[in-house]
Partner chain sequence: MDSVEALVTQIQGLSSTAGDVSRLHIILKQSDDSLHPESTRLFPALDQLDPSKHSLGYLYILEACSSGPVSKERASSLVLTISRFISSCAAEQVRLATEKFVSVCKRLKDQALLLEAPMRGVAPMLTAIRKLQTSSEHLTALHPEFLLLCLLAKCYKTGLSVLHDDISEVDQPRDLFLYSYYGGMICIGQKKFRKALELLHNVVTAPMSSINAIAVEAYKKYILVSLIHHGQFSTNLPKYTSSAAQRNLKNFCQPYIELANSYGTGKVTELEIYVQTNREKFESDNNLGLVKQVVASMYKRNIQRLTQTYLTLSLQDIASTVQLNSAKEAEMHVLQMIQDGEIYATINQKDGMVRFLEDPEQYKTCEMIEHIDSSIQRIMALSRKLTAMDENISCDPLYLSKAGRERPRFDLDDYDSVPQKFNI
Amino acid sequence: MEGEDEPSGGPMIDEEIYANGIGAGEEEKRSRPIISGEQLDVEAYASLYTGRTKITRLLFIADHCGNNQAMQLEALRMAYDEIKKGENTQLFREVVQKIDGRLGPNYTMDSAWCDTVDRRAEQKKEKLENELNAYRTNLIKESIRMGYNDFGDFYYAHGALGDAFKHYVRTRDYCTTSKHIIHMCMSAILVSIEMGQFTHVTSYVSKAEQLPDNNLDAITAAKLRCAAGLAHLEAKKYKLAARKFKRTGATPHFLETGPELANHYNEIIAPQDVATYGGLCALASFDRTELKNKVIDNLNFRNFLELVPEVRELINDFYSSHYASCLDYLGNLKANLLLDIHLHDHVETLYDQIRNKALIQYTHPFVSVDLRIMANAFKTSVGGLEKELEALITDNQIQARIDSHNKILYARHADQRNATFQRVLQTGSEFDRDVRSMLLRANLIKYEFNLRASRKP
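Will you show this chain by itself, using the form predicted alone?
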């Protein structure tokens, strides 16, 4: 492997090789914390969330944990217990069907509970309808707003998300203050996220953010950034998502999320999620300068990264070009990330983008790279590495060619001398054109070959 400044190899190149994952000695062992590759602790994970999202995340784990029956049953047991604290009988019946008697007699169909809850729900619905009709008759805007809001809460609690969204949105016509509008937007965002309607999320985040800044407290602003980050993540706009998660504080996006969020949005997202989502999206989409300035040196986002040391370390390793260690962290985190309800569909794409960026960064400083050494650094075969590099070269992301016989990658650096001459010639042509244009204009004016504006009578 040859560097541009030291074509003969030597100590500097050897150090660079070791830094990229070869010859890891005692120093690397001391600097690397333990990689967490343990099975997901379902109970600890679920404790990070509240409300409906806690149940949906548990059911997602149960549906996607593969052949791990112990994890599946643990998730279903916790979901069963959590649902019994609420009033969603439809979801309760679905969970009982999934359990299918595997958790014993204490986790079977409780028809008496369902009948009681349904009967109480009918009575409450009738009461809410009577109250809302009375409010509409009296034309009291604040009471009508609260009536629709109560109906939205009722439907949300019973799992009728479409009806809940409809009633929350109806409060818009009866909002008299900015706080009312913000409350309406936050309720619509909550239900939209639960339904997976992220276009609605973006719309209502925008509505809330367009209000005067003094009406948005720090916590609400942080919540809006997280919601926007989730919407961008779902749309695979990873760079925008990263910015939202980073600025959940004094800046705007995931990286814009500040410490004031804390545990105030557990019905949607936990602080650990902000670190994970924002960190991975940043790795996949930011260049080195942005990674340094907006992630590593971001004091607000650093507070979130401390909650997930593995993500913090893989970001630092990536920036320091310790790719073997970085890929180790990613590999160990992958199984648990695939059980995340929002990240599941994006793990493979994010991992591919992060790996491609690592390959590009590895080859960038060198005139030539030994593929055998590079394959060891990335813990892959030479043949597999060749295919990855071929794809990047074809996509014009790496300017290089591969010597398949000697297993060497040669960089195609632009001819700087020729490029400089071309720029000089182009500049000269532009200057000549501008001077000719000015001389022509001067002569036209001199000999009065110009139209004068006619005076109005």
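Rigid core: the largest C-alpha set superposing within 1.5 Å between the two forms. Numbering follows the first chain given and starts at 1. Note that this is a predicted model, so its numbers are computed, not measured. First, how it differs from the form predicted together with the partner chain.
- In the core-superposed comparison between these two forms, the C-alpha atom of residue 426 has shifted by at least 2 angstroms.
Can you return the structure of this protein in the form predicted together with the partner chain rather than the form predicted alone?
A lone chain is what you will see next.
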């Protein structure tokens, strides 16, 4: 069914689970589950994106796919093609270096192309500068704004992200309508995400959202929320990120057109990503009620989840306490998630948090739990499970004690009365000690003061 790039050693998942989620191969390429247990289909993955992010993602995959030569070369090849369509000579040089001649004579350094592009760039830059100066002397606001914008676009296309950002921001002084402001914010956000400076992203998102609401159409609103979600993800604020991703489809007009909406933001993020990021962050940070209300019962988000059935199954399994299969799905997805540029640094943390939550949720309703049964449910050994539980108990996330002899976990509730008495006695003795020291010190200071006073002539 999906076997375009049958890999030599990639993890294969059960056909039946797979077939359950999607009908047999009649989907358009776009809604085919790209993030799945199978080896990442580079071409399909890349087709989800446009523009610069496509190139950066492909390069990231090439750098991080380890020993998998075939995938690496495939990614580099596609990156090369994409770059050649644009005007970024610096990226071109990078890619050629990485390919290192492995893809044959068609994919080597094309200096002629580079030179042409560079020359064209110089000419364009001069032209733009002249135009901009002319507009500036004329003091026509709109033209100056357009001039700076064009400059920003030019720099962006050539990979000079810092300059692009500066120019986009300069248009701020010449914006007259809120549409202009939105345009500026969106461009600034785009460049900031590419540069990895997510503090800018947050500030520009809030700037755009502060405009009166009727000026913000739903697509832009959704885009802004995606960008904000990404910023929170990078800042490791998983709960906030999950909430933002949830709300991406949450405006009333888009119940039906949820998935279509997010395709408008292909230069940053694909709908599958919204679903994956949102799903994983929610699972790692929401409690049960929030998970049910905001994820499982959320119709809009459900549309997104359809695109990544594994994540959907995963969330449902967690909610219905089928931890073994939930953790299985997670394991399968891991390899592919590590290839995603935004999620790469957070996969481990998110996975740990999800696993811990599963353990805590499992033990929560019981007074005593047989560790052997629990180890079976989590498909791990009793010893390993004991160590994990020990860490959670020390961290005070589970209130229980382990009976290591019989391998049972007993819930333990602290005796409030005894604890209170203990605290009272301790506070009393600390007060006693501190006041006595204070009186002593006061006396010393008084003595010293008197001494000094008596010495004065």
